[in-house]
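Taking the form predicted on its own, here's one chain by itself in structure tokens.
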Amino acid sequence: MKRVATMTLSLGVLCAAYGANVVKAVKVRSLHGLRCGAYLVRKYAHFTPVVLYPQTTLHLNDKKANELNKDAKAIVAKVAAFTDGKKVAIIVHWPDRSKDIYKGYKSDSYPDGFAVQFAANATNPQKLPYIGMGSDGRAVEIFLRKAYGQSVYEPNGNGDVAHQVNPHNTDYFGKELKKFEKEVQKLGVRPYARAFVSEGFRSMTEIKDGSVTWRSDMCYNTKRHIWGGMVIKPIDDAYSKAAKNELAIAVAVWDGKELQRDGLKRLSSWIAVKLPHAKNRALEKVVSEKVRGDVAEGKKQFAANCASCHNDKDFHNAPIYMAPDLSNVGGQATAAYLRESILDPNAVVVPGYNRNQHPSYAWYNLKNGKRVSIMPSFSYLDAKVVNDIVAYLQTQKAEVAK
């Protein structure tokens, strides 16, 4: 603990780097036991603040979890990035004022939590994934650690009783003591760890062939009251490769205090990580872009081309069932994607609600096997009109908490 209680970062100050989303990764010997408090970390690394905005993909049936997200708000993490040329480390500050570890399997209790997600393939960043889950023919690489302390024995489901009395009501001594207590350890629940590939909502599949290499670690100042969240990858696996030395990522984090789990959290837009003698500058232009349209004039036309259907901050009029909340969408979502989900809705397809809960509300029919999204294309907009409601949905993102 004393490692992580010298983290020296402050998240609670505003900066102007705020909306640039561009993390250049440090050069490095080696990343051979880099744990998320090292003093290489603490040292050296060149942080970025990025702002994550709370994201709800689907409505939980848990009333006490809706009601403490219902008004969200979003939160400042410092991202940061180490190579030694083949692997990549992503470290992720955020500020968390509880510190909620895993303490079983409950239905009332859960852990904080991130995750670091890479698009498979960032050659045209005009055409980045979706930013949650991937999107058909744009995968995403997840990794995904939660908050652990000790590990907790769970039954294994084979009848196993044996190693679920206490180690004193044994007939066990000295070295047998020991022996029992470490296959006790063996069966216990380890840090949760996982890796994943999507490519749209419900692709989600874990990675269990051993095709990456990779580990994650996490620590909390309780000082300050931040977590350090680190993953190490190689730089190019067999689900996501650098594209002329520039990585696109994104991060989330989840509030176990705030019953968040699963699509209930807090999340990054794409963010470009720049490994050395990165000379190209398309991802990070698409991923800083503020577009510069009328935002006055696109409210406008939001409310009269899309208000019927999708409910944001300032229209609350469409059932909630209809489309997608874009309520935080100008905090996730880059330009590029918002003008192609304007233009060509088809290009990423969002599956919606239980369609047999909510049959009135399908987000998308199937056209010979593929889904076929029921907005209409508006490419029929001026292009004006087109950047004016781009520039305005920029706008619609949660207040930073402070």
Ligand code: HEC
Given for the second form:
Amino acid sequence: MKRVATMTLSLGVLCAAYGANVVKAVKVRSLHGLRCGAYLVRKYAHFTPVVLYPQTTLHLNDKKANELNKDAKAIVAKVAAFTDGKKVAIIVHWPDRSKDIYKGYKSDSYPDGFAVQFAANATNPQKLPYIGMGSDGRAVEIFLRKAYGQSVYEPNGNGDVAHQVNPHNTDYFGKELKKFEKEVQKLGVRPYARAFVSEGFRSMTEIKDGSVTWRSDMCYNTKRHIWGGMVIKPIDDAYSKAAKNELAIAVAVWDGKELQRDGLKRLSSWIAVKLPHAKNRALEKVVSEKVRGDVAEGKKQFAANCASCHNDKDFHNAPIYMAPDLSNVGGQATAAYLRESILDPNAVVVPGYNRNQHPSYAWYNLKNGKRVSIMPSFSYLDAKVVNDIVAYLQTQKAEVAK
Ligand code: HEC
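Alright, leaving the form predicted on its own aside, put up the form predicted together with ligand HEC.
Then the entire complex follows, led off by the chain already shown.
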């Protein structure tokens, strides 16, 4: 293995405990041609377990999917990274009993998929973007890949309208339709892989102008029922940069069998990827902070101050559209984010539902074009009380599936 000659073999921090969320990037000479199931990955990746929790912030308008995901459990993924000094490869392995590949235009089937997200800026780890989507002024760069059985045909404005239509809407039938589908497949140019920049729900914008050179890959291990996913991107690009040789990333996966798509997925909390020469420990501390506090007292305080708006695993009294469901917030948010949410709700305003669809439950109001949360600040609470509430919120997470 000549390619890995310059690999650093130091074991570094051993992160056996779930939730430590620190990944040490392995230095390699080249990432050229690397695929997710490659020997290099199997042999030299330093995998860190990372728990992915069901996302329950928003209530989806799909009865069947909601039913299927009602008591969804968390899963343990493994995340590793390689770097050649210029680019970084993020590798994710996650368990999934069935390989669900999108075929044709079946409207009720969804593919498995994964996404890796990079904080645009992690210089201040106390103020990371809203997990999964980014937030105003705190952008994220997202790389998404779905398991499509075929390449996606994108006419890219070349005027080929005839091949863009859904086969169900063509006049073709039987043999003719098969022929048409084949033709479209032949025109398919690339897998379903997309990059976005986002500053919150409904602000996702696809990067289509080629300003980032990246690629991705997926591979399924049929024997072990494990998906592998890989994203390779420049360490620094137009939309996200390393801060002192560290990257803040997050990982999401979709299970097609559970009808997961869009916001219905499993999502990690922030993960610190340490590149070679990363000496700073600020980000590492933030992503693995476990708050010591009086959880029982925190629960009481939550009942008194928060449960009129928020539901979680213990409280179900608030209308479901009122405020984000916090049942998995302890698995997806850092303690720093939880503290900030309580003391300064306007620092990150979760945009929530379309205000026109649920007008009585708008999560924010607009003041001079700025979003102002309807959640009051609790900065008047005693520091100890806030700490207890945060300790309680950290217990809010689904169990890990066996
Ligand atoms: C008047 C209703 C209301 C009350 C009371 C309230 N919240 Fe909120 N909370 C909201 C709304 C609406 C949002 C979404 C908008 C935003 O981000 O501020 C939110 C957002 C949050 C978030 C961010 C959720 C996410 O998905 O990132 C957290 C954490 C949170 N609240 C915790 C609390 C805690 C803890 C309390 C009690 C100390 C509390 N809230 C009291 C309405 C409320």
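Every value quoted in this text rests on a predicted model; they were computed, and no experiment measured them. C-alpha atoms forming the largest set that superposes within 1.5 Å between two forms make up the rigid core. Numbering follows the first chain given and starts at 1.
K.L.:
Is it true that Arg42 shifts between the two forms by 2 Å or more at the Cα, once the core is aligned?
P.N.:
Arg42 C-alpha, core-superposed: shift of less than 2 Å.
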